[in-house]
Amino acid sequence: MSFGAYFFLAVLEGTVSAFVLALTALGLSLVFGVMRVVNVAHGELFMLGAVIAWWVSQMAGDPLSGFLLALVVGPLLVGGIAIAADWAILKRVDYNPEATIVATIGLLYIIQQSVLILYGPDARAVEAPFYFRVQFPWFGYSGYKLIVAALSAGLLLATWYLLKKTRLGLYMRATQYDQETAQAFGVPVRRVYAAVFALGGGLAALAGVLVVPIQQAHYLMGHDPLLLSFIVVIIGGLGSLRGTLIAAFVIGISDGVISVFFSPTLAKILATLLVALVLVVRPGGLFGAKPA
């Protein structure tokens, strides 16, 4: 293929990755923005979504039924686990920023080792719910990957609607702006925290369900999504949803292009260097609030 064809393929791959990354990083950004909690276990919630999708697909038998069922069961189960973790762990340490980092590191290992015991160490494939190829002038491209991008875009729009047009979204924005004032006006802050942690986990699980037919379900697959989500959130600005989305597309597309023409390792190195540069020039991130 010509350079133009390779570049178009790289942009396509990067765009699909960017949508999934935006969905994953948005959950991490919401949790930090509202709760001021750095959830180190966020990648394991992504991994749980993928593993649950494998279990559901095995029980359903039919790939399409299993996929549709996993889109419902995955985020619900992971959201329930997130609510239980909020009640059993984060609430007990009073959402102290330093303590929650240690607590979520512990949660990471609890989830990871539990999946290792119950699921095993092997990477397992999940059959895509449908197969078709979209024919471009130079090559055919996976239709499922384009569906993943479209579904991710729809879920991002649904999350935006939840945040901007619903009472829960109003409560979340009020809590993010000033917790004490929100509580004084009757906002149930602790319930909002539980809902936000569940929403963040559910978004990560949805990303895992969407991506597992492209990758394979594995108990260590949460590492890369966690690293890239942190990179996106730091560059975009902690707590900034607009910054998270923009940074996800910058990192996702550049990662796709660099991975195709050079290597995935170089893409991760350059993304990490970009984080360091942003932290030096603008510690709050490109779209985060300026420090007082």
The other form holds:
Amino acid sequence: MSFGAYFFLAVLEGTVSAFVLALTALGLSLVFGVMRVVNVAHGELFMLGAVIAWWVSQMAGDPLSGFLLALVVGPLLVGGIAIAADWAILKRVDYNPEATIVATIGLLYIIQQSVLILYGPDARAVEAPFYFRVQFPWFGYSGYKLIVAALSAGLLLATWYLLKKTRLGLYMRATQYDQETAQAFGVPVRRVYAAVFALGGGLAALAGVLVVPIQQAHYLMGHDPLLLSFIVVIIGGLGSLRGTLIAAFVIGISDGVISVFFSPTLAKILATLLVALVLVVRPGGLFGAKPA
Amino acid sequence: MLTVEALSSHYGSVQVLRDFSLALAPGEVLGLLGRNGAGKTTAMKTILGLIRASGGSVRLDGVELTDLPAHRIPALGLAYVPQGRRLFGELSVEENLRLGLMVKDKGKETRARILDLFPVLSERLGQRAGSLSGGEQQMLATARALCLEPKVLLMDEPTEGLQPSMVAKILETVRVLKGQGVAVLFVEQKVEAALAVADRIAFVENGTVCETATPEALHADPAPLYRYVGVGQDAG
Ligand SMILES: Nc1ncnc2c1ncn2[C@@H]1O[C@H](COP(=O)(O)OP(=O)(O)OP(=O)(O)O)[C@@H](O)[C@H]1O
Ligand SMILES: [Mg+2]
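Let's see the other form, the form predicted in complex with the partner chain, since the form predicted on its own is already up.
Complete assembly follows, chain above in first position.
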């Protein structure tokens, strides 16, 4: 294969992972933006989505119905867990920013170890719901991966619609901006928090369901998406949705390209250096509030 | 209509409101005057449930509000124009108004009526609220509250930082509301403005209402103005 073909392949791979990363990071960003909660357990919600997809695939008759079922069951179950965690943990510490960091670290280990006990230490594959290859002039490419990108794009659009066009979305944005004044306009801030935490978890779970036919489900698989989501959210600007999406594509695609031509480790090192640089030059992130 | 009795509230362990009482009848305009830090804003927030009352009661048409979560109170007829406006600055003018309209599911007629009251806003509907001028922001903050069609309007320093013509516009709005039977409780630093629209003035010091008087009585004897607000004998 020529350099050009390699490069195209790398960009393609990067784009697919960028879409999945955008979903995961958007969840983290929403939770931080609206609730001021840094959810350290976010990657575990992604992992839960993948594990639930495996579990559903075992019960369903064929890969396609398993996949479709997982797309519904995964986010619903994880959303439910998120609502329970909001009620049982975050609400109890009154959403105090420092306390919620410690609390979600605890949540991370609770989820991770529960999955280890119930699901075991093995990585398990889930069969892709579709097998077809899209033929480019230089190589054939997994049709499923392209469908992952398309579904992610659809989910991102749906989230955008929710935020911009619905009452709940308006409530979320008003709460993000000024939760006290929002209450003076009838916004049930506590319920909005629960909804946002569920939405954030649901997005992570959907990302997990989508990647599991590519990646295999494993109880430690939440680490990388958590790290990358943090990188994206910091570079994009805490709480800025547009910034989160742009940063997801910059990080996702460059991660793909550098991984193919050099090594995945170098890609992570460079991304981390970029974070350090952004924090020095623009602590609010590239698209966040300008430093005061 | 609105009865506040022996209300108290704290920030952490520090008590700010103590034995705070007042009453408002429909169409009545009550001005709260007091020095910086007297507890005027705290009183409004406690009435609205944004700060939890640690004692006392707030009743609106007989309904006790202190037991309710804050977000249930606006729909009962209490609207708020916060100090410093507190618009949702990243949201559009339209969205700020919509948040007000949604409280009681008010529709197009309410919206049209309110935009008639503040015509400048109709030209700015798509604009970010944070990008409006100070005067336009105050109009939006007032319009947003009026979208609830409230029984009682709480306005915290609505004329702060406004030029005289804008102050007149706000005072005019208060008079229109009064004519419609809306009760208005407002905090004001501009004593003349307060005396011009209020039916009664309540003086706040140390988190409690120390004295009330009518504007006429204060014109005759401005001593309380001097005592509680610190303006000279020629004020009013
Ligand atoms: N969030 C807070 N935490 C702790 N103390 C507060 C808080 N907000 C206000 N206070 C204190 O409560 C007291 C009353 O404040 P409040 O804002 O109600 O005064 P105010 O009469 O509205 O003053 P101003 O005229 O300056 O607006 C002040 O001593 C203030 O320092
Ligand atoms: Mg005040």
